[in-house]
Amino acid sequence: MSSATARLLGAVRRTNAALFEGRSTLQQGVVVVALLFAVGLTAAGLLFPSTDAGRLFTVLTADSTLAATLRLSVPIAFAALGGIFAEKAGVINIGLEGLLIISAFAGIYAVDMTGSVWIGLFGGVVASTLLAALFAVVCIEFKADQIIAGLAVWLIALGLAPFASTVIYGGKTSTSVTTLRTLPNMNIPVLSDLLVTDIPVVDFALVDIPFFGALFDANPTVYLMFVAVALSWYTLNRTAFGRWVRASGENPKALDTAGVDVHRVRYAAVLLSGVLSGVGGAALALGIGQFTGSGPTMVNGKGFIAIVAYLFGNYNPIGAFLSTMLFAGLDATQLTLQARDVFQVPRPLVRTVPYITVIVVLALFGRTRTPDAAGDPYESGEGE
């Protein structure tokens, strides 16, 4: 190595040290005011309670706040789930957005032919699934861009859906069917009673919990959320699956080397990105009881948000999952703040509060390895 080539990679470790140290020490000022103003906030609600600050506490305490977050979270952390499985195996996946509204359309129609809201959301993931493995097909079969076929995807399903609506049902927002909205009898022992009834010692029951009893009374598809978070870490990390997954996005052809077909572990990987969505779409239609294909759809948006959370949770399940509660935390927050008029702000300035602050806080926190191989087709044998 020459000394001029010494002195540049000697003056570029020295520029990249000077940068983590200088957003060391942003992200330490940062945890510093938060912490400040959460006391801030905290004292003020709880001694001025008529206060501006005071309405803002109590708006975030409240337990509609958890309540909403837990039910924005349902859609975006799943289809989060399945963009991290398929991207983890070298499929770039951005039609999440899509496998939503498709599936939140079939959960509909499905529930309106049968009246089985569990048929409903068997029949929103079948629709995604199938979408999915057209993408698959498309992107492992016939190496298109996956970005465009991406697209693609979400197109397909923004015309269709609508235009299906309008067909059965005259317009593009359905009949109102079932909805997934209350607690169904789980009948477990001991626990179901400890939920609606009050516990002697301390009288009163689980729901009751201040702020933290809306984990208690909330829609079933919550409940599955937190099963299928932590079922996804279990299976990335913990089983030959989940390594297959992992080398396939890392470096496909040590995988192919070995005798496992990538292509299969590809397809899989896609496929279950299309029921993890499956379950999000209809999950968000039959909690509200109907599907709406007005504009970007009642999906609005959320499969991209999806991408956001599992790209700052650096692939992670659970940090996709907490991405997700933070961006749905602050979307409940200043969707009460809106319904209270707490503030004499412009609504709109108060929607875009979510983004901003995700967008910040992701930023000087946040931490993503894209897998080497992602969005890079691979021909089998090439191992070889």
Second form
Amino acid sequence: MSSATARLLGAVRRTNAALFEGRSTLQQGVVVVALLFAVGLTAAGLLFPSTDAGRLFTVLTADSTLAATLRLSVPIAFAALGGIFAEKAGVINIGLEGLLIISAFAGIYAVDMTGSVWIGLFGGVVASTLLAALFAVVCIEFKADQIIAGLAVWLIALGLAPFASTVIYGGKTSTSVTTLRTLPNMNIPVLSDLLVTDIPVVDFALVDIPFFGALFDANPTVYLMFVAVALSWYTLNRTAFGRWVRASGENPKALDTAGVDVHRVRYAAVLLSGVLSGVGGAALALGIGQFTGSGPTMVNGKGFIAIVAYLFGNYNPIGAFLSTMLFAGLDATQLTLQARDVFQVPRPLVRTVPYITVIVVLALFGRTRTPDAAGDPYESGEGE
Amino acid sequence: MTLRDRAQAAMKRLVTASRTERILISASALLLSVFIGGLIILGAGRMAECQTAAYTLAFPGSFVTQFTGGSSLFAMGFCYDPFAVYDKLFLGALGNVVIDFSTMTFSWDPLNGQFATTLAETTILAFTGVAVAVAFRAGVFNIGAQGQLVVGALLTAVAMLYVAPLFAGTGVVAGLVLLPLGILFGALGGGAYGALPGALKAYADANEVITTIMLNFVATSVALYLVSDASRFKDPESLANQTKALPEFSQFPALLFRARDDFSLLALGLAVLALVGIWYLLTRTSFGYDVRTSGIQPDAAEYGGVDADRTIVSSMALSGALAGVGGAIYVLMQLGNFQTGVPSYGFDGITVSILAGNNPLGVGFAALLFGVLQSGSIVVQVGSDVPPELVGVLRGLIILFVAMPEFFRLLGRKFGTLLPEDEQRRGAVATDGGGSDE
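Form predicted on its own done; form predicted in complex with the partner chain now:
Then the entire complex follows, led off by the chain already shown.
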């Protein structure tokens, strides 16, 4: 077994430990029931494909379901990673939704101006990072209540993006631009040949693998997401910066004593949450090629689901990613169910499923341990 | 000195010291937001396209150039004029204000339609504002006022559709019975929907910020489901997603104002009563004491014999009920039925409460300010090219600045001793119940 595999297994084991540590028997029971349900559904789906359970299984295992799950995961996962960095450093960033909204609009605007999807992605990141910087100054420098300031970030973006869209495009919805989908798929070295071209001998391409084939036919931001999850995990757990971030959230005084500027670490972490959310928001808008600013905008609560995702994942990037996949998977399933007209469940009701799941999950697994100093402004002893 | 006395004394100190400061901070936050909003209008004015500039910024100004005779060194045209926008926003909300400087006369008919809109918005915002304030004081952050208002409004509309026809032809009696009944339905719907996240927080430790936001989405979706199909509550005659109209006699009477303005002084009176009532409840009753101590110092409250879990649930239920009453009034006064796409009264209620320092009496003034902004934004929309979403930006900015009292204290210290300099009172506006009244 290579050391990389060993490390991966270790990470999975730690995630498992994190998930089960301190959980009551009720919670463990729920997990077991959920697993049994999954096994039962699989069995029913394989044995009796024409029943309701069978059709649900077919939908769940469709390529398009995984493809949609991955696509829907991107904004949530990036925002969740950003939220982890900020909160681990001691700043609760509840404004992730706002960062996603502003970067979604800025991304579209930048593409419209320059014609390049990549510059669009960059534009989204810049806008989101600027808003995060404002939030950082307000929280770190002026010791604002983080929840209220985060709420303000959300509300500002909720007003500003449709405002800007109306000024520029004459309506809350922008014009259409080039999407990420029109770009060629990312070239994964070694695998690239296997992706779309058939292997001569077995006449089989990776994209043809049932269910998992979608993994090899996704847009570039999906792969970027995998990289970001891995990098975030590595940064938090294996680098000096990660140690500072964690210390800044747990015991800023100790970090200060060790000679590291707590404010700088927190600024870096909050800005990082802006950068990551920026990628997520821009990826969301560029996947569709348009910004929709009516109602709760096209972001529609994804930033808040991201918060739940990292709480559920216990601040572990990998755990957060897995819970993101869970929420996005629910969303994707309901999309596929609707598209295939499998069950006659009304669209507005199905749409509530992910939100209700979040509430249930939070009620069952609500007791995540937040970093000790999260929410508290830190004042260095030097200036006084 | 018992723990109870000590907590009371600490609160008294907080109160007297922070009231003036709170007013100063709120006013400065508003001014700063208006200023930055003005810059945003100018910026947007550069990006928009127009034939002639609505506003020209020139250096040196026209005062200097008319003496020097030359043209200005620097001039830049903007498509939007921030002064005109704010004029429309703030004065437009009052409607038909005529100030004649030559004769120094001022005329204003307070019964005009635009002012009625302002007061109608104020009425509903007072309910959602005080709803958020009650929860806040108990140390619970209720972001779900929007959902609670939707549930209250929907339950009122649907229940009244069945109840109202029973009272047809009974004249005044119908109003006397139906209005309180409708408000009761609103309170029950909103109260139950508020108690849910309260119970989840108290007994399952689920973060109320997240659950209430999720419940907002759920409420909107379920409301859409219920009024989107004629087999349920949709009006089959209408293309829009809405219920049938309620009979006229089940709605608020206009009183003084024109019936088509959809505003009733009776509802405004109810709102004032609610604010004073909640203020009394919080400051003069033992329930209010429990709520406030749980908000400020949960551990001490528990030690002093307060059942923290029950306080959370009951204050959230009360909070939701108030928001629900706002929803009932929205249906019974403004709409006359339930429609999807409810305006963001609940979210504005958060701003109103924060601006008022979670003080029920202050909520009245903050609600009036937001009523003006909301009604004025309609005037802006009709009378200029500036998108009315500007008000949303102002709302966010106001919250952001109110959240950072430290910034204004810093300014205060720099520019004299306007603000008290007690370092202890940091973070007066906080999620832990913060503010104070009396």
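Predicted, not measured: the structure shown is a model, and the values here were computed from it. Residue numbers count along the first chain shown, from 1. We call the rigid core whatever largest set of C-alpha positions still superposes within 1.5 Å between the two forms.
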With both forms fitted on the core, check whether the Cα of Leu41 differs by 2 Å or more between the two forms. yes
